[in-house]
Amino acid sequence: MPQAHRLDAEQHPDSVCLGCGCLCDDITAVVADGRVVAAEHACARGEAWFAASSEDASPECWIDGQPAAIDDGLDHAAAILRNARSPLVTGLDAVCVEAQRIAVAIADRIRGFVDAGGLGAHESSIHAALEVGSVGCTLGEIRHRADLVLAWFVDPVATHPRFFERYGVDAIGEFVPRGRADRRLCVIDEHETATAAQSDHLLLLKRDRRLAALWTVRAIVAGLSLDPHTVARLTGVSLEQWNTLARLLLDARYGVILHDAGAADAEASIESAAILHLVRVLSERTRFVAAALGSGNNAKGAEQVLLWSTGYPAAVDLRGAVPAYQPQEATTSRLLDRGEVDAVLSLEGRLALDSIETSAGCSIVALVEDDLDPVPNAQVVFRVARLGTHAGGTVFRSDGVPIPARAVLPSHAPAAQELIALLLDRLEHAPGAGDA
C-alpha cells in the first residue's frame, strides 16, 4: 500500500510549501511515523522540501559548543547583545513575519543594524523600485488576465514548477478562459531551457547584452528610430527580431515580464531598473506589469516588516534617534566584510556558517532549524522548529500576499518567534534596560 494511503496516516489539507516563491497552499501533507510521507499536489521540488522535515534529538541550545539549558542560553545571548557596541540583527528572511517583527524590536532595543539577510534576496529589485517605481500585481491577476508572459532570463518550469499550472500560461483565468490557447509565451535567455521548450517566441541573447537589449526594446516601444547595424553590434540580435518582439508586447491586452528577484550587486540593480523602465513605457500603450520570481524563504516578508516598522525595506541603521537607510553600507555582507559589528543575532544558521567566520572578534548568537548542525564559532546556538512543518507563522508570497503556514508535525524545539520573544523580554527587563 502506498504510504500516502496508509490507514494510520494523518492528512493535513491546505498545507503550505515553502520550496519556492509560489508558496503553494493547496498541498495535503500526509503524516505517518512522525514524518511527512507524502505531499499531495506538490511538485518534485515541493515533495523534496516536505521530505526534509525530520526532527532529531539534538539539544535545543548550545553555549560555546556545549549543550545547555535554554534559559542559560537566553541569559548568555542577552548579555552578548546588551553589551555590544555595534550589534547586527540579520537573517530575517529565514523566519515568519511574527518572528521578524520581534527581531526588529530587538534591533531597536539594542540600538544596532537590522537587515533581511546575507544573500541579497530581492535587493536589486528593492533598489530598482525605489529608484524607478514599480508596476506590479498579484499572481492571481496574472492567472486571470495575462495573455502574454515574457520570461526574462528565468526558467520557471525548472525553478517554480507549478507556476505555469497555477498562475501562468497553462492556468484557466476569467479573461483567458482557454488557458494556454489564449496566451503567448515569449522567452529571452542565453540558452534553451525547459521554459524555452514551451515558448511561442524565443530569442537567444548573451548575458552581457541584457542591458543593451532592454534599452533597445524600450526605444522601439517608445517609437524611436534605431540604426540596424548599431543594434546588431550592441545586442547580437537583429533589429528586425527586436521589432517583432516589440509588436508582440504591444499587441498584448495584459502582459507580464517575469524576472529574477536579483542578486546584491550594482549590475543586477541596473538591470531591474531597466525592466521597470520598459514596463512603464509599455504601460503607456497597453497594460504591463513586472513580477519577480522569489525564492522559498520569506524575503518578501522581511521587506514588508522592515518597511512598516522602520520605513525602509533593508539595511537599516537603528543606532541613532531615527532609523537610517544605508543600502550601500549596512547590508549584512558589507558590515561583516568590513568588521564593523561586534555581535550578531542571526536568525539563519547558514548565514553564520557562510559569512560570520570572516569577522574576527564578532560574537554570534544563532538560530538553526531542527535539521541543522550546531554553528561553529558561535557563542550561543538555539535549535528552533522548522517553519512550515514543525512551526506555523505568516509568510509572504513573492507577490506580497501573506500566507498562513501551519505546523503539521510536533516539535520539541520552540518556534523562532517564541524563542526570540523570550530573548526580547530579557533585554527589556535587564537591570538598567529602562534607561535604554
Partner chain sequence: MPLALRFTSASQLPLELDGILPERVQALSQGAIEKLLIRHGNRLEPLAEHFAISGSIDDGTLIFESAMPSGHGIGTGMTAGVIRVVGHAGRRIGAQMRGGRIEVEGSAGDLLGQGMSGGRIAVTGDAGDHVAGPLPGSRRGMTGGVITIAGSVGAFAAAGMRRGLVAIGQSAGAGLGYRMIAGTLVVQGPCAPNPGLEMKRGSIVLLDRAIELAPTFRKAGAFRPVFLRLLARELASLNATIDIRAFGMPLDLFHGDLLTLGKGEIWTRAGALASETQA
Second form
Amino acid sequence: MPQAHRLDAEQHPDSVCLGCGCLCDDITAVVADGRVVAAEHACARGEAWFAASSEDASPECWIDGQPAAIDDGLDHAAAILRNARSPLVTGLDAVCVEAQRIAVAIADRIRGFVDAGGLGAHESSIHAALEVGSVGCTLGEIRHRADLVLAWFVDPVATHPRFFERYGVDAIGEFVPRGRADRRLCVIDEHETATAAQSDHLLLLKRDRRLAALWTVRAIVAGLSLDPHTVARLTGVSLEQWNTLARLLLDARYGVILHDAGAADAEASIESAAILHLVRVLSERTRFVAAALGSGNNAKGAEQVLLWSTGYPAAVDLRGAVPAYQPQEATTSRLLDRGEVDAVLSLEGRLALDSIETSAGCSIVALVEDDLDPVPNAQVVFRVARLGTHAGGTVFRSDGVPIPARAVLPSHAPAAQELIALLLDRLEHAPGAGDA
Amino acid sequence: MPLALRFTSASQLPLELDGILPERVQALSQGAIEKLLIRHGNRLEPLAEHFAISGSIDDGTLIFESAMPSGHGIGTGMTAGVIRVVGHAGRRIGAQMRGGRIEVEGSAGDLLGQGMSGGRIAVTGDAGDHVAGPLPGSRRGMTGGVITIAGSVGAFAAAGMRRGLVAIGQSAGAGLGYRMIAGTLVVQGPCAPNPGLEMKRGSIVLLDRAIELAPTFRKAGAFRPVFLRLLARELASLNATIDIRAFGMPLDLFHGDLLTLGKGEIWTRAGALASETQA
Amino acid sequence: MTPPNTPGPRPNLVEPGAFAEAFPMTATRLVVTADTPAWALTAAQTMTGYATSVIACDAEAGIERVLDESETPDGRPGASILLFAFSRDALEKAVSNRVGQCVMTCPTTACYSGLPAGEKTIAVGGRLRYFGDGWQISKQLGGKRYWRIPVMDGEFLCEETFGTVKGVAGGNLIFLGEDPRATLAVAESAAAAMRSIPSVILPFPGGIARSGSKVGSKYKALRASTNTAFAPMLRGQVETTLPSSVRCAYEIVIDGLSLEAVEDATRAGLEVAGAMQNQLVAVTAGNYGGKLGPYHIKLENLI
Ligand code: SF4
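Now the other one: the form predicted together with its partner chain, given that the block above is the form predicted on its own.
Up next: the whole complex, starting with the chain shown before.
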C-alpha cells in the first residue's frame, strides 16, 4: 500500500509486527515526530498496532501508586521477592526471549514457581503435544506445500489478516504454483466467519459438538463404520457430510489443520490432543500437519525458554532441589485463584490487573509496556519499553521460528530484559541475598 | 490411641505433608515428631510450627484434626496404617499410596490418589480434578487400590487408570475415564458428555439416567453378567454411596473406544442413551 | 439315615489293630454357582464325574456340599467341590480341564476358589482365559482376580487362582457282612453320615466302592488289580483275610482337606456301623502294611 511520506520521515525496513501471531517481518515502519506514522505492507490491524506506540512520557516506576526512581523500585521489588515464601514469576509470554531467560533465573534465585502466562491459553496444546506427540511444520512449509487447509474453529481472515497471503491459502508456493487455485480451504466453525466466506467447503458445527465431531472424523479416517443416526444426533451434521470432508482430507497431498492454542479446560485439552491424533492417523495415508495460529505474544518463546532452562514447558516449581513439573497445580491461574502465592513478579501488567481480586495478601511486582494507569494492586510497577517499537528482542513465532523484533523508536524506559537484569542483579548482590 | 495433629498455623501458603506417615512416626518420640520437617512454601520448617501434636500412634492411626485446604500430599507413598483427615484437605492426598487407609471426612483437592498402587481412600465429601490420575509425565494412572468418594468429582477422574476400583457417589466432570487402560469405575450421578474417550480396556458403570457417549462406542445389548453381581457386592461391602439396586436388572453394554482398541466397556441403565446405536 | 443307637459296639466288631493307611495329596475346594440350584448341581456332578481314584483318573473329586445363596460369592445357589491329586501340577491340570469341560460349558455357571489363596495356588481362570480368544477380560475386585470369558449365554466368570492345601486321601472303612443287601444298607447309611462331615468327600459311586484293589498285578501293565484277599468268591483259591462267614465287603474311601476331617468322617462311619452291628460281621480298614502312607488311622482309637 503505497503512501506519501513526509520528507523527514525515517524508514525502518524489515520491522516486525506483533499485531498477531503472523509476526510479519516484512514491514517498513515509517517514523516521524517520534511515532510510527505508517507501516508499509502491514494490514489494518498491524497499522493499528504500530500506531498504538506510546508517547513514552509517563514515569518509569511507581511504588504503591506513587512515581518513584527505578533504583528505589528495584530495591523494593527485590525485598518483596527475596522475602517471599511462595513467589510466582509469570507473564513470560509478554516479553522477549532475552527477558524470559532472566525471569527464569530470578524464579530459580527466589525459589518460586515460574509459568508462561496468566490466561492458561496455550496450556492445553502443550499438554497435548506432550501426551500425543505432534506433527508440526514451519509456516513456510505450509506456504510451499499445503494443498488443503482445514480451519478448525479459527478465523484467520479476521484474526491473522495476512496469514493466507503470507503462509496459507492465497500464497504462491513452490509446490502450489497457482496459489489459491491449487489449494482447497475447508472451514469448520459455528458461524459463517470471514474465513468461511472464502472457503471451498464449510461445515457449521456447534461448539459443544467439537469432541463428537473430531471422534467422527477420526473414526472415518481410521476406517470404522459409524451409525448415521448416532453421528447426526451427536454432531448435528450428517455422516455423509463427514464422509465428504474425510475424503477431502485424505485426497490432500499435504494438509494442514489450523487451530488455536486452546483454552485451559478439560474439553479443550482433549480437543487439542484429538487434533494431533487426527493428524497422526491422516499422516498414515498422506502428509498432514497441525499448526496453532498463535497470538502476537511470545508464548512459544516462553515454552522454549522454560524447556531449555528447566526441562519443562510450563508450570515449573523451582522451590525444591530440582525443578518439578506441576501442570495441574502450578499454572498461574490456579496458583492465584487458590491464593497459594505471597508474591508475584508479573512481566505482563494486564495479568496483575486481572488478578486484582485474588491477590489479597499477595505482593505484586509488575512490568507494563504502555501508559496504563499504575497497576492499582501492585506494590511496584516498572514501565518498560514496548517490544517491537521501542525495544528489540527475539520472539518465537507459533511454529517455533525465532523472529528478531527491532526497536524503531527511542525510549526513556529500559527494555524488559534490561530492567529485570537489574532486578536479578539486586537479588544476587543486595544485602541478605545469600540466605533465602 | 491415635496421634492427633491440629492445624494451628495462619498460613495459607502450600504446606507439603508428604513425610508425615503412620509408619514413619511410629518409631519416633513426640519430640522427634515435632521436629519433622515439612515444606512451607520454599522453606523447610518443623511440623510443630504448624501443628499442635497430641496423643500417640500406638493404634497405627494418625489424625489431622482440622480442615487445611493448603495442606498437600497427605499420605503420599503410604504403605500401612490409617490416616484420618477431619475437614477439607488439599491436593495429592494418597499420591503414590501403596497400602493402608486414608479417610477424609470432608472434601479433597485435586489429584486424589495420583499414581496410587494400593490401599484404600474414602472421602465423604467431593474431590477435585484428576482423581486416580497419573503422575506428571506418566500416562498410567492408578494401578491398584480402592477409592470411594461420596460426593462429586471434577474433570479427568480415572483418566489413564490402569487397575483398581473408583466409586463416585454423585456427579463427574469432563474427561471421565479418558484414556483409561483398565480398572473399574462406577459413577452414581450425572457425568459430562463423552466419558471413556480413548479408553482401551476397563469397565465404567454409569448409573445416571441420561448419558451421552461418543460415536465410537457401540452397543452390545442388555446383560446382567455375574461380574456385575460381584461388583455390586464389593461396592456394598465398601459402603460406597452407590445404589446397587440398579445392578439387579440388566444394564446396557457399550464397547469402545473403537478408536483405541475398543475393549473398554461402558454400562448404563437400560435406555439411558438418548438414542442408541444398533445392537 | 442312622438307625436308632444301640448300647455300644460289641467287642471285635472293629477288627483288632485295623488301620487305614492314608496319603498326602494336594487338594483344593471349588465353589460353583449358577442361576438355579439345579444347574449348579448339574455342573458340580458333571465336573466330579470319573474321579474316583487316581489309579486311573486325573483326580479324585466329589461334591462336598450344596450351598445356598447366602453362602456363595455372587449370591447365587451353588455347590462346593473338593478335588485331590498327587501333585499341584497334576491338580492344576485336572481342575482346569474339568472346569473348562464341565463348568464353563454348563449354562449360567461361575466358578470360584473355595480356599484362601495362600502361598500355594493353582491357576484355573488363568488357564481357561485363553478360550476367550483375546476377548477375555480380567477384573480385580476385593483383592481377587477374575477372568470374564465371553460365551454364548453371556460370559463365564472364573477366579484366576485357587488356593490349595496338603490334603489327606485314602482314609477308608471296609464293612464285612454275611448278607450282601444288609451290608450295603449299612454302607449306605454310613456314607450318608460321613458326607455331612465338612471338608471331606467320598469319591466312589454313591460313596461306596466294591472293587477294592491291591497294588500290582500279574499283568505288567497294571498298577493295581482286584484285592483278592477281600474277594469272597476266591476263598479257597487265594489267601483270604475275610472271616469265614463273610460273603460281601464294601469299602468307603475318604479324602479330606485335613487328617482331622478324615478322622471325623471315619468316626461318623464307625458310629453307624456300631448302631447297625447286627447286620455286620466286622468293620476293618485297608492298608499296605503301613509302609507306604504316613497317616495311620487306627479304627480302635476312634470308637
Ligand atoms: S497479519 Fe498480523 S503480524 Fe501481519 S501485519 Fe497484520 S497484524 Fe501484523
